[in-house]
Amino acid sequence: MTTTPSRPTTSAPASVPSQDGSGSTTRAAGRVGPLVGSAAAEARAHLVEVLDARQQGRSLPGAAYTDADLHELDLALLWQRQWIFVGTVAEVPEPGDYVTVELGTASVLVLRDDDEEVRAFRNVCRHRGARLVEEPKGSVGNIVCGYHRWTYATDGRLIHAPQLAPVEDGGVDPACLSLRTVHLREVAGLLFVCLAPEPPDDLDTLSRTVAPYLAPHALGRTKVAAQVDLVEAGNWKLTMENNRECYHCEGHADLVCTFFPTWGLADHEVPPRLRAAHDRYLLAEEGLHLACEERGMPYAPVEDLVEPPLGFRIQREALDGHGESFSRDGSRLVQRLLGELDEARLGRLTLHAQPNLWCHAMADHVVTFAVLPLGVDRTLVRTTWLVHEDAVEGVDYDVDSLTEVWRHTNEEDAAFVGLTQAGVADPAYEPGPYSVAERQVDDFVSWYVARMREEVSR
């Protein structure tokens, strides 16, 4: 397995703005931790004002992207209540392998136990609350707290607590001190967690819908070829909004070698200058549909982006050039195809799930993107490239070539997000109208407004 260093790289530094785009003064950005008491009530009232101020077909008021207290409400009302994508089964291939994910002040430990079941726990010792695992990824035999050596098995059971009084002497039963569990579900190799006591029940709908699309790519038989953490200098919603449109894709020189620039446009919306590219896309789509039908692979779009707590969209679409992968000419990047696939020219299967996932599955590899908020104006984008478990680096694939397009594209997107964060913090900012190519951005923002209204009214 080849991975990049575990610590994230950072794009241009961001500063916390002094005013939001709607003209009201931004609340204190230096406070750390959940809102309580009158501060929480004030922030909730402000959130409702901001949601009410949003106009359909336009972006959010500036405070939604810049106000530190509203960001805390994002974490409390959305990120700690919805299903969140945290990685793939390929990231924890062996017993004891783990990844950690930070959701605001909450840390989640995802690991494969000794019976090879993937579990998730709160990353907090049951003794005096010390953080158990500090590294973002690794492998353990048991989980040992570095403070007083309380030791947990990989299934979360407390198996050793030095000098803790035995039950027969009035001590606490160790069975009552297991690690606190977190809801975890696997969907065709993708891992989701939910911190809420009673998670939303719509993950079953997502699973039933997307599993047949992902099945041919056999994520359970992949390995991590590379992983890159990039910190964008922007609010997490700007990162997601940027991903939901290709209006800006002419700024991605590497991506447009294979990504048709008319993505998101209906036929009658294609401008004359993009007509040739769109005609090429329609021809490639016709060939892709035939190849999918011959193999019994679903390809039609399924979209439910606004109503459910876990809004999603999935579709298999054609790629330009050779139509095989995200390379400079569209040819495959990995010689060993995924699963039992017998054809490289199968375009890209794209899944988008809100609040924090998008991924592309080609015949030769899968690339996943996890968006995780680090602060009101800082967002981690974790990009992971998966290849067949038997593919050999240097023989079947080259890591630099495999990652080139999305490394460059991510860096360019980080710059766009940083520019937008600076702009929405400017007193002159007013939400502008979306173009026809930004329908899915509008859907994402509408989904966000609906979720926050639901949660703040509880």
Given for the second form:
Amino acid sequence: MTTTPSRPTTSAPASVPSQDGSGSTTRAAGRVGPLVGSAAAEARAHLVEVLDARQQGRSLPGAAYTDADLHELDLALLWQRQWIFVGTVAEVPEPGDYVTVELGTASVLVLRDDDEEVRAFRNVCRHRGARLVEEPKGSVGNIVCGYHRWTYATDGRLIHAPQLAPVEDGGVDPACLSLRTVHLREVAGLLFVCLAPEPPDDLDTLSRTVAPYLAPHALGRTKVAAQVDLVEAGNWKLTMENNRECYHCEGHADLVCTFFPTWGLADHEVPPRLRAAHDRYLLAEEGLHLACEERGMPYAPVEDLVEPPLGFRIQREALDGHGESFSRDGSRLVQRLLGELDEARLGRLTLHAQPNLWCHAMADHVVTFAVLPLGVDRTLVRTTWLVHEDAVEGVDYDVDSLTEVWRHTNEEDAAFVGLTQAGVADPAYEPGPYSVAERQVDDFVSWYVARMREEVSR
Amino acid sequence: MTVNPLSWADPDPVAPALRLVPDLPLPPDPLGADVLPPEASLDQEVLVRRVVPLTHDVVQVVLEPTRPGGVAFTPGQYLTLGVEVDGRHVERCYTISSPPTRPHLLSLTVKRVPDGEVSTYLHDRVRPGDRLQVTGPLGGFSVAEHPSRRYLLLSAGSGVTPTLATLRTMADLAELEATGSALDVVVVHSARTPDDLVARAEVEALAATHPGLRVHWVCETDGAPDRSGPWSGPRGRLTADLLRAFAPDVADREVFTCGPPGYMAAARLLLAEVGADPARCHEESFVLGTAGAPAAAAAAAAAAAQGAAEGAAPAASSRADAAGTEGEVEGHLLAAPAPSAPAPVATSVTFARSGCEVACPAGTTVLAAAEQAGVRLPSSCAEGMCGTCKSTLLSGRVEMKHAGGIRPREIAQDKFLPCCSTPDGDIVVDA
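Now that the form predicted on its own has been shown, please provide the structure of the form predicted in complex with its partner chain.
Time for the whole complex; same chain goes first.
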């Protein structure tokens, strides 16, 4: 397998029954773009109803996952207002390299400019609005609109607009026609964009906290070994919720070879059948902490999941088996270790950030997951495996082996999400209670409710 | 073409459904099958009818059989010519350059080799009415031995002779027409200068009037000012890039290569590089410096030694000419242009896909040269910014002054921007 640059091709089941007879799904059919006028007011009122109806400790009402108008509000109030993870520096290694990311109807062009800085622009020509760059990834010299060849330098300046009247003749000053910029921040190799004119300042907190954890993995000196786009037939929140618990991990035959099944459980919550595994976990944790302390590497959990817009959690945790990587026996998958690491047995550094990122950094590779909504019931999960830039495919690593566990796990998760989407769209669905192992799911949903409540009132 | 009627009337019920799709056309019959008579002995005395100058050092010797009934052979075959030179009987092998479709006369195309006994005799001394002895036909280096719909004919120097016989035969048999089961033939011939292109007008006229034939000349340097003058086509030796441009589908072609040994060795490597099927590559080499039959034997042995790549029995034969010329001939064809070659005033830009060649004066961009040649390249800024004209350079080098419209990685992949590039020597562009 190699990097797959294509747009997602898997299509999810198209029809979702409308929720509670409200008919809002039907009403939204065929419309693209944000709601306006009385429809917008109606949708906002519906959102408040749904948020009010949510009970602590239980999942969201069905409409939150199935109503197309509420999904538009997710995009407008959340995805287009706060920091969104879009990829890593390794995906744009050279000047002119770019990726495009769609956030609802907004497209963002992320590219490395001629000064080696990563920048982000609105992917819209300043002439007549044509989409500038169509491919999900690639490389450009300057940025050229395919319609009338308006050409922008990689810093966004308009440098060529054929036959545009000069200023002296009453024309428009090209300096006023630079590409519209999008806020972009790099956090230890992770790239975040924000479409809001004034982005929330919580990225600084995240950056200060997680950069020391990620630094030893040297994402700036990695390359993309593989990338897989998977479309899940579910609402983006179900994708995120599914990722926040290991209550279902018995459904992940490959993952549980190295993933301790008691993840998320306090000591007294561990059921007897998992006791042996938990003891192994505790032992492995002790070894890991020792290794981290010897190297001055932070490992303790830091968690701020509910309050900030960019809720996050980071921790370095042990892996089962050899404890090195996501292989069947836990041994490393890439012979060349990341950065200057001298020890392969460093478990997994796990970062989760809301609304759309989780990643695992091992000593030998990093795997990142970007979640991007494609529709109310369709969600793209883009998984990217990063290895040391000097690692040689076929010598230091094998792409199939490297990607096996998470390819399988993602497909299994996609099935779980699909099942859940079908169920929450069923008139019989009513929000059920979370188990003790699903505390972080509850946190995620509480975060969502708080975020939306605040944004809808603005 | 034959189609097994059973495959239509009575499909095998267990065979895959694809079997119901009509079979692809079978390979065509050998060229001239059922039209040309089978090969027959040429051994006889022949009469010299004409000696026609073709180039400054090549003549065509037209021979008339003395036996009635015409002659029969396949294009690409050769004969052994015996002459009496100063009271000695001397033999040389020459490809028959006339086609078997014109059985009443035989033509040989003979290059003058300095100090070559036979070629000098044929150029300077033979007169109409003289009698010579021929034996043959000999050799299996013939498209008739390897039926195909698509051929690539590679040659250098005097190695053009089997190509001439082959093209003449194909044209006479109406196998190069646009309709029906026409052949698709690409000819690539290397010469030292355009003055050395044998039967150039005839071959170009065939190409112009036969859709199935494309001809590419590659010359090392310009012609003499009082002859062909400057050469504006591809220059230098044959390269893999040129070969790819001229015959991108080389893997699907039956390839015939004929020329001096150095050329043959180079061509073999190039063909391997561009992905030609070794089982479909056929060679005939000139062996110079030895005479007559012994040379043929030596060549066959040499060909057998190197013939592993060919798989089948070596199809090589040989033709010999006078001693002491191998280096010179080979050098003409394959070495870098002679140091004494005049510095060109304009470089040549060849657009491989459109087949246009144009002289590019100093300081003229490739885009301007393309416009002059009628080759329409998309372009917008004309200043190296927008990258609209981005093209691939198949051979040669350019001086490019771009303004961000192209990346180093693309330049490393032989991309360039014609709007802001001037040729540095002759170039071939994929356009």
